[in-house]
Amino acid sequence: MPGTVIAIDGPAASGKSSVSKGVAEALGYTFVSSGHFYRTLAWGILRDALPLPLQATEVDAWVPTLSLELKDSRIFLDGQDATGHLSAPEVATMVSQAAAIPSIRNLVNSNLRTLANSLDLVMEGRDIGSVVFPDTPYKFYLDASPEERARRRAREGLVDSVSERDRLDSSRATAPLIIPQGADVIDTTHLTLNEVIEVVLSHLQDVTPSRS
């Protein structure tokens, strides 16, 4: 793993994305959201009109035909910029179902690991420290009360249910949402964004800022 990877996991609306962006900016690292990759594939499922409910055998045949690429913070699927579609309600509804399929997770994880071959990363998701980069010494798990996370989701204008996302993410057979071994757990319920970023950075004093 040539690049340094800081893994930030947690449930929906725990503050992962905003905190990860702030930490990445402070260190000069590249911010990556694994959720954006899963949402890109959820959009691709809708784009290509795969039969619903999803069947693993059909998805397994579809996945090898895909080209997935991150360029300048935008994600491209088969050369199409998917970034503008990632917050669509129908994509939000599809993403947990898509992420439960092993071939989709394998494709995303392969792309995420490839990024670490040449970049220093702050990566957020739901299995970054537990599955994608279990050997990184820099692992964090952010959480907040369900009520606070639901309020945050509503302020973002997103329609997916926090409680339903929690149930699906924690109960799926493949890479369920867990607290990674050795992770620093931070309750963000009563902390501001800047306070959470400072807590994370206080645990990263031995991390060298990016050379680029």
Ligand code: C5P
Second form
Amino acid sequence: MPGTVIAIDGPAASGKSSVSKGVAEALGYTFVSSGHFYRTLAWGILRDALPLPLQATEVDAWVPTLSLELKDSRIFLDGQDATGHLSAPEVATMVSQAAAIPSIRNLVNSNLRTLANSLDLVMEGRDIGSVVFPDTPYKFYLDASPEERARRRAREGLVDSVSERDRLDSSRATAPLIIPQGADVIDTTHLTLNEVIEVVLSHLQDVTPSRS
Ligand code: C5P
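What does the same protein look like in the form predicted together with cytidine-5'-monophosphate, given that the last one was the form predicted on its own?
Complete assembly follows, chain above in first position.
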């Protein structure tokens, strides 16, 4: 039987990762950052020196040559561990361009859906409730003011063009960032991490914690 999927979407630095990890821990579910898959492919584009600006036709030919794998919370591209590269500034700059290309999205989506065949998941991203798992009844959209999101990124010590990524992610033609139909919207601007986790869990009282 396929697993249960809890979808948590929202813009950059809205608290999705920390909240998703906390909810996954509370329920015994597996946490998955779909952004890590997109960042891994952005890293691969730099590794393989694909011509810039990216052309869909070149990327379409490159994608079928790749093998992408999540193992013990680490992510591998063609057997190389990409995990340590995912927060690099050059990856953050490349990722939204890469994520706008449909062949990249198809590759990531098929990997994400495969995970749900055997695991209960808390998955965070931009299109998890709208495109990847539109049928899950458990959808959340986290948001926070732009100022608060920029502060959170700075506190993590990350150099990141949050507003530029949001602009690209919200305006792209394929799977733009939207509030998924039926999602509970939570403004996290004035909430602590634990408060947000509690709000999410309060909407998940009919979810069965994982037995594993
Ligand atoms: O969540 P994170 O900040 O790691 O995501 C990095 C980028 O990956 C996003 O800015 C977006 O361009 C892309 N992404 C996406 N769809 C998702 C998750 C991430 O397009 N479901």
